[in-house]
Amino acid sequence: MSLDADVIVVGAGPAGSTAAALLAAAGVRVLVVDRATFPRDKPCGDYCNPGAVSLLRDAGALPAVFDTGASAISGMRVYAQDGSRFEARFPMGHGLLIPRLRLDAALLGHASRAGAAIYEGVAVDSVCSHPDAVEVGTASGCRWRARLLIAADGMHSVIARRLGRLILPAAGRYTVGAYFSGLVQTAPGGELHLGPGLYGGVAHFGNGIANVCMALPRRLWRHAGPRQTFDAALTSLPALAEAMAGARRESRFRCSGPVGFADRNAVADRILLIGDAGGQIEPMTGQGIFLALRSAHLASGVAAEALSTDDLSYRKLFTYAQRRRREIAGRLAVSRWLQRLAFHPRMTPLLVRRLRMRAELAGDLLGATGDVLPPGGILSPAYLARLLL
């Protein structure tokens, strides 16, 4: 039977587009396929750390992004549970905000202009190797066949489940959020509200619109609805709530979960997991996007690499898995770091007026979130020993 592509890839968010569009640009045959139709809004902070525009530069991609809008920021502020905070600018480049309803467009049709087909409005439902081809199928009966199949649909991916793979966070914190206008600030701004045992992000993006979005325990979820987690949340964080006084909301609320600390198996024979689809890190910091890329990036190497050799075993594709590790066990250990961290109501606010004294462990520590600067910099004991002691 004919292959319809060397490269299939399930998922067009900002992880399956970026690695169709650098093997589509390398001269790969590949065929992306989403189940929805873009573009199409997701849960989401809405914000690209300076690693991610770094990333998006490397691909082509960042000249189709800010085309859409995007707004380029210096820095992020941090709020402590008592309402003191820091200010911080990133030691090198910049971060930016966009809507995923914008970015995830942007990228896939950045993978158009690749090369790549595009099938969107397909749910693909199944995934069965051969030993010369794999192939997706999906309930109205379409297949395709390909030399090696991209997953990068998700969290929930529908091919991570049908591989045994679909491990969710059992300690995952659950998100809401959703769009307002009316905010007092109308400059671009990325915050971050600490408070007991939740969080809440928001991305300024001029002229007083904002993405505010609450993650929170699933405890403090369980028995309401979205506008009543959302609205008890912000009664938690109050610098955030007196900045939303005179707010409106400007669209639904989105959620999202159960997100956090997740790690798949992200290899099989003819298969590579990418993205969320992969694994997962608690979005506090927000790395999600950047981590997003960086698979996409590795993911078309290998694969580019096991195509010229038509080696797509098991063995071969373990390269992509190792490598990934390798490039998120730095990371994963800075995450959890901060998670133990921010949540104390006396020790955070402590550590906050420490930091906004003293300007460079702030950078240090924004270039490490910020995927910037290695991460082990602000696990090592010389930045322990001026932060805490």
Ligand SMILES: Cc1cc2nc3c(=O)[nH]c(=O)nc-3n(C[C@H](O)[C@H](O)[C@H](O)COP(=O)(O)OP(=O)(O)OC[C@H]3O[C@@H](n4cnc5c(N)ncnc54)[C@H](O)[C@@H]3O)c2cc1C
The other form holds:
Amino acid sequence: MSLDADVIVVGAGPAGSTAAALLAAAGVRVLVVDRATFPRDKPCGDYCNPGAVSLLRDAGALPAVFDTGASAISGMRVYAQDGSRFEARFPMGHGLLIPRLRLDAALLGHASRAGAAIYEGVAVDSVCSHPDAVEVGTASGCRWRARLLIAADGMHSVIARRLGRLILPAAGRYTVGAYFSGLVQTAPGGELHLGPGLYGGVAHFGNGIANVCMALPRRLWRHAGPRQTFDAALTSLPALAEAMAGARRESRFRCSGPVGFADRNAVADRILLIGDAGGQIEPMTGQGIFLALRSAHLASGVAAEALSTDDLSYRKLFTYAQRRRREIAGRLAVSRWLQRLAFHPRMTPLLVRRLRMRAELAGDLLGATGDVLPPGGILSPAYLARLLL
Ligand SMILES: Cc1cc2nc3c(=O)[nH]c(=O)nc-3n(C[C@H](O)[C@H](O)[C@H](O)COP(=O)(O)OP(=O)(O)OC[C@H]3O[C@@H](n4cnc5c(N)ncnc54)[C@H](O)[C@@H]3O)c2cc1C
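Form predicted alone done, so how does the form predicted in complex with the ligand look?
The complete assembly is shown below, putting the previous chain first.
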């Protein structure tokens, strides 16, 4: 059977482009297909945490990302429901604010320069395993075959669906966001505004434009359109509403969902699922891009080894699932714990005030959610005692 590549990567978001770049740089023949034509937009808070920045550096992609005009940030400001707030610096490294339109195009360009062949405007519709190859196809009848498939086609992954693994977050939130000018910048870095069961993130790019993105429970959509839903949610976030009093919308609203927690079995014979295709984390802590990049690094390492021994069985590839689980389990636990705390009407303002007084505790929190400190630290009895007592 003739093959088009050693590896086909479906989806050219941060996960797919990074896996493609790493494998192509290691001499593997890689073919990337994406249904979109780049640059393409994607609903996002446009925040890369310091852990993600470090992985971009490891993949050699950071200069290309900075060339697009990304702005570095040294911390975050968090607002509770009652307007109280704390501000913290990352204990190490820095984050980036960059529109996904530019980030994802820069990463795809990096994969192309590393030697990956790129096909844009190709929506994969089917996947089929043969004894010595895996094949993906489109509705129009195009077919590509390779020794290994890396599925990086996002939270609604067609490959996961075809494998019967499309688990979506239970009771997930739905998101609405847009770019605005004229927003008052209350903090130098990113902002997170917590409300009753909902939250909003703000990314100021330093050119007078800011991304405001909210995540709301389904019931708050009440059959209204994005603008009405956004405006209604804003009334629950007073500090953000005040900052937006003179703002003007500069883009259409982008909606998505459900977002939340979902984990999938990320391995099959000749197939690895990475990034959101392999599972999601609630976007509130801004760790999705980090996990997409991290899974790309793990998958490309396992893929290179499996290709070199010509063993692409489920058993061999399962190493990826084990390593991935080991790395994300603690992060998911922290993120779930913060979810429970973040929406409590009395507890959250109390904790936010304590974090305001205790800069080192706030720094540890940002280090854990920024993926530069081990996640377990902020679940330790010592940390919790210092925070709560
Ligand atoms: C509203 C919102 C805000 C967020 N904010 C942040 C944030 O600020 N920071 C952060 O770290 N994370 C954030 N996240 C999470 C983050 O966006 C994702 O975790 C990240 O994009 C996952 O990257 P990925 O490469 O796995 O998938 P994606 O970035 O979704 O890329 C998937 C790619 O696959 C392509 N594709 C899909 N289907 C097909 C098909 N059938 N055939 C071919 N190609 C296909 C798509 O066109 C796309 O290019 C947010 C998520 C949402 C929804």
